[in-house]
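Take a look at this one chain, the form predicted alone, written out in structure tokens.
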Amino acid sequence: MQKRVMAVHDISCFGKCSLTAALPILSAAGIEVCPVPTAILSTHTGGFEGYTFEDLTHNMLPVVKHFKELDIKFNSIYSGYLGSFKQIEYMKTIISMFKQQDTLVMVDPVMGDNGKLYAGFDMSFAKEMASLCKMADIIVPNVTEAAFMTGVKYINPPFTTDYFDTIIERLKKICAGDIVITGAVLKKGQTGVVICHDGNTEYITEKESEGMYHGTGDVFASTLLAGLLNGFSLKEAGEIAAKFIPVCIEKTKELGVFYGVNFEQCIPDLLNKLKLT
């Protein structure tokens, strides 16, 4: 039976992130995606000025209530950018409405990067996001988001395994499920992912690509979920996602694109990694 995901993210019409990344990646992996948009932006907020923003908080619950009336079931509920306390509250309601015993809830607590929270967010928002993570089976923060949710002081990379041990122990008090931390740089010239599953912590490292590329977190999380829903273990799915990002970046460098990664032309490589071809 085809797997189905409810994806609660914003739509940046230009910029290759959020739903415009999650939809094609998960769909290519054979998974049906039912989007619940939290906002519509003309572009993402990284490097663009004058972008439009339409808040869709008011539309979130009516959409999912209709899903409920139709008795639609989901194999996974996947949340990304939530722009307000109200949206976090609604996300908790959505999980309570649709989570069944075999429903995988994945929360990507999008709210900051490089040691700073995004504009409009503060520590009280990080605390509220942590409360949402309590309802998740798997959380996918970057190092900045993990640090702010746990109250650990952010330090500049490279990080140490002791630093991640401290963060993970505190995250375990927030999320009883699996933990995947992205941007886990342990050595200059490398990037990586920390995976904590059943109390065991493992590291996946890849060569770091030069430059700043928007949307890699969304591509990683969507690829991770695609792997999990296609039967791969958390470590296997993490390795697939971690290896897919550099492939996308290399393809992006060929085009000289700055606003996002060229994951679209790398989909065949992903399908090969997922053993779907």
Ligand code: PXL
The other form holds:
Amino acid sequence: MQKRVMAVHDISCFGKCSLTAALPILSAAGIEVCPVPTAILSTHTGGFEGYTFEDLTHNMLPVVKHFKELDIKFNSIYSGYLGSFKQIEYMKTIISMFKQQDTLVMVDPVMGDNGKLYAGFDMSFAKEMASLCKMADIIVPNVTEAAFMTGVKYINPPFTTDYFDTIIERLKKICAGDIVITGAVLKKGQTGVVICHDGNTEYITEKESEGMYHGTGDVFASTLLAGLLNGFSLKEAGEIAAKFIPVCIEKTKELGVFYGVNFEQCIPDLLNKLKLT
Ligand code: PXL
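I've shown you the form predicted alone. Could you give me the structure of the form predicted together with the named molecule?
The next block holds the full complex; its first chain is the one shown before.
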């Protein structure tokens, strides 16, 4: 049976993130994606000025109520960037409406990066996002998001394993499911992810690609979910996703793009990694 995901994110028309990353990556991996757009922006909010923002909060519940009437079932519910407290509340409603025993709820608490929250978010929003993470089977924060949700002070990388131990202990109180923290730099020149599953913590390290690229968190989370729904273990899917990001960044450098990564031309590589070719 083909797997089906409900993807609740915004559409940033230019910038290669949220739904413009989740849709192609999951679809290429053979998964049916049903988007529930939360907003339409002309660009993402990182590095652009004057972007438009068409709020679609009012449309979220009518869309999913229709899904419910049609008795559509989902193998996974995947949320990313949510623009307001109301959207977080609706996301909780959506999970309550559609979560069945074997539905994988992935919450990517998109809120910030490099020690700073994105435009429009504050500490109280981080608290609310943490309360959404309580309903998740897996959460995928970067270090900044993990620090804001746990109240641990953000420090500049490289981080220590003690730092992650503190964050993870607090995150476990927020989410009883799996925890994957991205941007886990333990040494200069390296990056990676921390995976916490069944009480065990593991580190996956990769060579750090220079430069700062938007949307890599969304590409990572979508790839991780593609791996999980194709039957890979959390560690295997984490490795596939962690290895895919530097491939995308290297491809991007060839083109000199700054606003997102060239993941599209790396999809054949991803399909090889997922053993789908
Ligand atoms: O990549 C995460 C993201 C998603 N959606 C919007 C964003 C960002 C990051 O800046 O601004 C609208």
